[in-house]
Amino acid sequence: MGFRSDFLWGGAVAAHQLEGSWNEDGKGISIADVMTAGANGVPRRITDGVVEGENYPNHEAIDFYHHYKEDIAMMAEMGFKCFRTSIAWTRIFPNGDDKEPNEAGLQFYDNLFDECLKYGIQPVVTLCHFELPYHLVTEYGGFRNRKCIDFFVKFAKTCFERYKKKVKYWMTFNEINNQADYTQHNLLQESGILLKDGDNPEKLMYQAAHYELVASAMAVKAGHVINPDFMIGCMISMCPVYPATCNPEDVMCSVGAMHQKYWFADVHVRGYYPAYMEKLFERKNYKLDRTEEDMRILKEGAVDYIAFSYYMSMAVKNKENNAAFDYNNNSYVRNEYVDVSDWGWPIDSMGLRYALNWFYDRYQIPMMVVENGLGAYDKKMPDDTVDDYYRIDYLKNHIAAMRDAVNMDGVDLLGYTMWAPIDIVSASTGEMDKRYGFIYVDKNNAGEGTLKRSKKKSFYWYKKVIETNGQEL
């Protein structure tokens, strides 16, 4: 017993976190390009356009734009079956509302996908991964504006047509449910929204998410017409929420938190809003712009599979007298049964098995784990390697839990793309010193370094995992 014979082993990245060349070959400014460097515990700032003298780590990143052949060759050496990346929207439509696509941008991804296919590596592609065109933010207000639906669908159809013979697996919006915590950072990353005086962030989040879900469904429908063999999925950030105790109120508090974070998947997969969300809108008197045509499109554009990230689990304790048990960010508590990473993220490998069961019990469609990894401080050794035994332990335990979900629980799993096979810029902090990769990149938080690539010990470990189809960990 084990993983399917055609299991997709690989790694995952996002264009804005590794490509660099932020203004080369006609590329426009994305929301990632106006986010400064942060640090562990220090949030990134959002500037009003690109401001001279500010440090924007995504502008150069690790210069994958010019190093992709070298990097793909190293992934091929590990035996990758697939490589998950995103298409930078602003390489294709620099402003987002352009009449014609940018040929130089389209050609770059032709070259990248050809390089992958040369080694038998399937591209797995996310359309919008925290890289909305900044022009759509300033001119239209991002996805607070219904017009952005058409801009996204045009972008999606352009990519589907261009790469219909090179890419089979697609995802629409990356971690669309992160905005359930409607902070300014999350609203910009997910929906291209800058908050204004008088905004109700929660209501605005629900409206923007609705427009994105409609845009996703329209893209799924269009993609299936362009190539019926396409597999087009949603992408959900999965952090299971446990009750802190077996107190029934804590259990119901966890139910409310799961509702708030994962209703997005209900709409993506089932094609309609769950009853608990309709009741929430009723309680809060949120009258959203949702047309009958929208509801029809959601039903017709249900996804083919669920892709999700898994890094950690969470725990909640009911602290308020709330009969509806609506989600409250203040309910989170430390789970004393699990360790934490250098960045304070709980490490819970069993939670991945739980997540796979939760999704499969609920939806019964195929899944792909498209992000899972450990951000850590790596120390280079004199022989130019990194002894990242802690990363190996983390991944070993998570892959074992994933294997148990397949062998013992019977979930339908298509593949696993760990985050990230090569060191890249952190989306949350803008750091380089928060490293995930099997491949070390010589660059630090200050932007210093040669960009030289070298192999960590985990490189050889993952090579063996793929060779044995996950049997030898």
Given for the second form:
Amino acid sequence: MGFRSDFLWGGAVAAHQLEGSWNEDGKGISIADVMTAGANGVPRRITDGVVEGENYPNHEAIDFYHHYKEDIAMMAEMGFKCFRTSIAWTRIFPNGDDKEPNEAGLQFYDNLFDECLKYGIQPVVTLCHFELPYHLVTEYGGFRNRKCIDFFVKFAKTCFERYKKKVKYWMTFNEINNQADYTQHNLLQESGILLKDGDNPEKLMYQAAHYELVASAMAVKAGHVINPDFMIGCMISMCPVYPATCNPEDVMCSVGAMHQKYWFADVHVRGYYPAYMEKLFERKNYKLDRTEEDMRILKEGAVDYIAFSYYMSMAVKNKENNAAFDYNNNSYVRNEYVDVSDWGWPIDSMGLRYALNWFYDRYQIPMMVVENGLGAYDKKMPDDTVDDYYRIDYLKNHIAAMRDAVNMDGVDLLGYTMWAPIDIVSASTGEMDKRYGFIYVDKNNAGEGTLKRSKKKSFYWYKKVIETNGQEL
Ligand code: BGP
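Starting from the form predicted on its own shown above, please give the structure in the form predicted in complex with 6-O-phosphono-beta-D-galactopyranose (BGP).
Next comes the full complex, and the chain you just saw is listed first.
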């Protein structure tokens, strides 16, 4: 009973949130480089290119680019079996449409992966984690343009070829389904789209997501030719949507909300569009550019496993006069049965077991929980430690729920990479003070600090969890 003996315990980060060195060694500007620092409840702004005098937290981040040896050594000390990070697209193809890759960028990831492998830590790699080259946004309109499929596939193949002996587990687009709400922030992060007057953001999102799904399928297929042992997955942001009550209307409404958020996974895993999406396109009269060739590619490039992030669950209520239970006509409500974090994110450990069951009932393929964690305000003590019992509590409960899903429900789980083993820049707000790490980094929201690393109480706790393969929590 328990987790498999080769269970992949580790932690997850994304290049733009920790590397810094935004313009070093030939790196180009990515979309993360034009996003300013926001704050708790204050969204980040997107600037027109890099503007002098603005505060861009990703430009330096925690300078992992120069500290990676020290940081990987600390992860090794915790006993990590794997380390999930992304390859910054703009280190490899600075503009996205370059003819040749940038050797200095490729070399950086060789060095990083070698450093991991030295300690027996497997790199687990995301190809595109909110890091599109900014040039693709300004010149091509991001994934509103079919041409981006080829740019992505070229980038993916370059990485597969270069690291085929060092990396086995890959994922294509991080949280591809975040854009289901088609807000400007998420459309830029996922698809490199800046909205213009006259755009229909919803239709645009469906078109861009289609191109990304095709690009992902092409990458999966190409990757299997390069190394048949590769495991290439999708990456889904999973926030299960519960009905707010057992009123059948709310229950049906939650089915609709789940369709809206998770059709992406249906296409990734099954290789075709679910009937409810075809009906939706029909109803809305959305004639998307989806060719027969695309449909064949989707089938041939179904993913090998499902990677997903889990932070929270949600609850939904049907709105009056929504007899058709149509999307975007429902109301998300506070679930009184669960607490929320300082950033208002519901804390629901049982929801992780629910999510694992939901995926496994639907698809029966292996899964990996590649993000899960608590963003919190930490207080450093005079002796340089942090007593982050709240983080231990959060992770303990979630790992216990995951263990139940394995032991009692029999889901096929490959690994768990909590987010994020070291404090990094928050993706949604650009803050440093929204901390997730076992390792504290001395830097604040204003960008001040020594960047010194120190161990929190949770560092020793997680070491024990890994040592006992999740038996001792
Ligand atoms: C996910 C992203 C990550 C990450 C995490 C926590 O959506 O994949 O990049 O940052 O959420 O979110 P935040 O940093 O906004 O707290």
